[in-house]
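Have a look below at one chain only, the form predicted on its own, in structure tokens format.
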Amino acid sequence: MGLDNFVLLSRGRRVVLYFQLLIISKSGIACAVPSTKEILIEKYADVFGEENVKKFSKMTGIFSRYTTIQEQTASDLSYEAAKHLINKKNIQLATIGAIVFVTQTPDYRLPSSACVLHKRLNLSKDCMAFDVNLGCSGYVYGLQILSSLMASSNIERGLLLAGDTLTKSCAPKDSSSCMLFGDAGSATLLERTDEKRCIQMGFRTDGNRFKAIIIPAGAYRNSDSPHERVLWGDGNVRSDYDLYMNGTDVFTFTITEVPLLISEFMDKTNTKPDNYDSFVMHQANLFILKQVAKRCKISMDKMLISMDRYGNTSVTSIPLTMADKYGDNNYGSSKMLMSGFGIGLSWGAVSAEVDTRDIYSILETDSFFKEGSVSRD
């Protein structure tokens, strides 16, 4: 892969890297959710009041979601998705040369959950494995990371696993988050191809707003924070070990920066909304997606929606939405524009031609890795 494939495009003071890969293609997607489905009005009417829950669902477009049992983690869901994908595609394990797991809810602080998944999938010692700590933008970032890794090496196949169980990170009476998120995991297979398909990508980051979505404690900063949940300034009860999201800041960021990137992306790639069969956005909430569609002149008929049944599944929302629409259906090839945006703050866009016949229906499972429990041997 030569330097000709890396194109740095600038517009005024804004700089975006568009990365063109002509040898890598998506060749399979599988997703898994827990078996427990929660209807928001049934679970939270007594907590927040029926009218408030209805108002929340009308604004966000979220009416139900799936949540894990206590023992189940994001890696468990992604493992089931990967196992299903490998079996469906009849992939020889020795041909998988990399596994990248994108998550904010790993099994442990260390080691990398990707190494646990490497063991469970029985992959070769010649296969590299590592985690990436990203959320709602993580799937499109993960595609870039794994694609560029494969393009600069002799790796024939790579697995991009993406999963989160953010319902475990939300305070139970935090109305800004506890009804928003759902749990899910995914597996995407990338492989070399002789077809001249082009994956185009663009990314941005604004670290100045890192506090907009944050769990302040639980790692190595603020390690002495109390665990007691108290009333915060926004009227919600949480601790520093719970997820905090500044809704106003995130909303403003999403409806300004994301449409701008998508519009510039289409401009630089000489495409228009009519050139795409579907738009697969991070399922933040329905009102935000409508605003993005309006500002980018995208028909809502092309905007795929899954949040009404699965909630905001963080890093998994893009592949889960594809599986919800195309799983085990014979649609054929589809040109998609995908965009993830959120924590960091970070955002990105990817366009690719995807054979939807390689997208499988969503699994439901409560399986978990029993060997992963604490051992003091």
Second form
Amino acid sequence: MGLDNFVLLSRGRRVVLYFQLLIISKSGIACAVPSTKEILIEKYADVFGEENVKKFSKMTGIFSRYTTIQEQTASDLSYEAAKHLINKKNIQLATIGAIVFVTQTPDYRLPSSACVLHKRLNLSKDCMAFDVNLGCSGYVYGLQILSSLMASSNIERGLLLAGDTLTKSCAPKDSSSCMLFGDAGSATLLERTDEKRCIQMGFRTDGNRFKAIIIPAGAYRNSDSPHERVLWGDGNVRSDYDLYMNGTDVFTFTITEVPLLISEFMDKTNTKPDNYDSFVMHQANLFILKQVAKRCKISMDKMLISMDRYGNTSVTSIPLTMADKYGDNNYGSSKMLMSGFGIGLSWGAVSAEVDTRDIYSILETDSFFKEGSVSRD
Amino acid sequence: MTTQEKLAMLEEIMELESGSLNAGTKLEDLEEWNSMAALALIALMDEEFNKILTGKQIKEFKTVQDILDFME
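Alright, leaving the form predicted on its own aside, put up the form predicted together with the partner chain.
And the full complex, kicking off with our chain again.
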């Protein structure tokens, strides 16, 4: 068990960093969104004009999204998803040996929110817990990190939590971002298996484009930036503490690099679009997914879509889209190709056979952790 | 590809009526020339003309002629 079953194949002529794991299976997915649903046309017609909001929705495919109340964080949503998953699957807490929380909107600057989740879920001390700071590509990266960790250890079960609340990070009238994002959290259970279940994964990064999506201040770089919002060259009013996205550059990336990775990944795994039951892509926006589908010759019928109701939920969009389609429905076993891409810039693809009976329907909750403040006594 | 065909493509991505654009049309006068039309133009350039168009280049376009020149 362990490294014997771990095959690293990155020496081929193609430069896809490629992993194949035989012993880890995805055995449960649960997701949670806040209770407040915002209909874009109702909220933004007065801000941008009704016609402009309609055009935005037509192009992006986004008509509504769910937003957190001020007190609720990404870890709260992911906690609710994890609790639901553990209860549904009747998992013994002592068997969970790792918890990885992928987020860009943690509870604190430090410590890792994964440690807070470890406490709240009442997990054993024999457990690793840490955060991973990635966004749209974060779910596929998280799968790789956790499954590799398990393949090289005696960990029986691992929890991958992925959640973001980017609606809290956008300037309120920033037309490039304020209607795009939605808040959500998720929990995915990975288990060691004796069956020959195979997860295959490929990844890339282009750090040269780290400024394409960025919140420039709020950490330790640019720590003297003023909080006042001012007019930027793209016509939007924001501060360095708000999310900035260069939409055109990100779009160029998604229609070139993402189809290239998916095509090379299918070459490497000797598969064609016909070999997959569904394609679960990061829900960047509908226009982008149509472009990716066209370039990779994937039928839109196989491309799962959830952004119309949930918006772009960053790191959560892949499990949320699976839960939206398969939640509490039995479609049997489904071969899926998942791909996440965005901030970093960072992108990856994962193929796996998933038992859809283990995917639960999406919860709605406003609950939050009430012991998160620190006493000054 | 003729200029007329190229103009027709631009009218399509900006959802303008046929014949409403000419080479001299100033982009800043067009309400339909917005960030979403820019994305559609990036996709069009990649697909039809095999050219990568950046945000910086888009900002430099002043007239429809500038876009037609890029298509060459």
